[in-house]
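The chain below stands alone and is given in structure tokens; this is the form predicted alone.
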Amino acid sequence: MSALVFDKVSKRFEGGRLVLDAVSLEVPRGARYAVVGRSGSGKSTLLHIAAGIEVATQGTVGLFGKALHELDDRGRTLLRRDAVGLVFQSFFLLPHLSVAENVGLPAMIAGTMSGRMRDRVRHLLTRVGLADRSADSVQKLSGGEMQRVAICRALLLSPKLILADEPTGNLDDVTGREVMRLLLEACGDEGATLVYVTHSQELAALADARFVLHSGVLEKAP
């Protein structure tokens, strides 16, 4: 069973604008796939549909064998909570919470925070070199450190699929490469499938396979 399958998926927004045009993609479990495209090419929409945040206009999406179009909003939300971790360009950390509290937020929201989860938070922060910053406010962190915290948060509940939307877009080149290396290594250690979108050919080259999204059409890069 593949982690993610798009079968001739199209997406139109209001006004008839076509963002995705009959996109087909199959992501094996454990794979690391990169999607490259310019701003506005539909990369974020592709990830949002994969996560069940948005619904395809046409075509079908399968997430670990479950057809998203057969689920209602609650069903997609629960599947996303249990199977998907999201990493965004803008971090989306809560400034009034500490580093550890931001990482533990998914468990707090789900009502599953426990001693085991606190150990999990410590393990992940150690993995990315931030164990000594766990009690600090995230406002004291650099951009690269904030993204490491966001990666830990995405991995907290051991999702089977990580979707990363321009995870280095707000970082300088050197920090971006380091964060991308950490993300790839962390997903490998966790056994998670990774699909990330980027405008950087250099970072896309780190993936097992690269795809180009242009004018709504997805093609595999040579």
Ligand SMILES: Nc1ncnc2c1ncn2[C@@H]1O[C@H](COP(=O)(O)OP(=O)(O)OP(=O)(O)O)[C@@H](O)[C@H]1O
The other form holds:
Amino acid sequence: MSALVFDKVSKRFEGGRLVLDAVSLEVPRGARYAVVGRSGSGKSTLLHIAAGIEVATQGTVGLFGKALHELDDRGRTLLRRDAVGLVFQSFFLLPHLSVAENVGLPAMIAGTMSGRMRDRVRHLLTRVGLADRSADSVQKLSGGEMQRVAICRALLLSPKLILADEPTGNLDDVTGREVMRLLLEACGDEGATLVYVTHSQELAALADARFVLHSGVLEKAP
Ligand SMILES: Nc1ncnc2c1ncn2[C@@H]1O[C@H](COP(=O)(O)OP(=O)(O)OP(=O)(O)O)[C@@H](O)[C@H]1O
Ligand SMILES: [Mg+2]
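Return one more block: the form predicted together with this ligand, after the form predicted alone shown previously.
Let us now look at the entire complex, which starts with that chain.
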């Protein structure tokens, strides 16, 4: 069973043009795939549909064997909470919480914070080299450090799929490269499948396979 399957997925926002045009894509479990494409080509929309945040206008999406169109809003929200971790360009950390509190947030929200979960927070922060910053306010961190915290938060509940929308878009080239490598390695360690959007050909080259979106049409890149 694949992690993610798009079968001829099209998306048109109300009153708008076709943003995704019969996109088909199969992401095997454990694979790390990159999507590139110009601004406005539909990359974020593709990730939002994969996450069940947006719904396809036509076609079907399967997430670990579950057909998203057969689920209601609540079902999609629960599947997203349990199976998907999201990483964004602008890290979306809570500025008044510490590093460890930001990483632990998904467990706090789910009401499952525990000693075991605190160990997991420590493990992930150690993995990204930020264990000694656990008690610091996230406001003291650099951009690259903030994104490492956001990656730990996305991985906390051991999602089987990580969707990352330009995770290095706000970082300089060197930091972006470091963060991308860390994200790829961490997903590898955790056995998580990764789909990431990037503007960088160099970072796309690190993926197991690359896809290009041109005005909503997805093609496999060589
Ligand atoms: N909620 C929405 N309602 C209406 N139109 C939308 C909505 N979200 C996206 N769009 C439109 O869909 C098209 C694709 O947007 P999308 O955000 O997926 O592009 P993108 O490839 O991620 O671009 P960027 O590289 O700038 O982030 C754009 O024309 C955008 O205006
Ligand atoms: Mg986008």
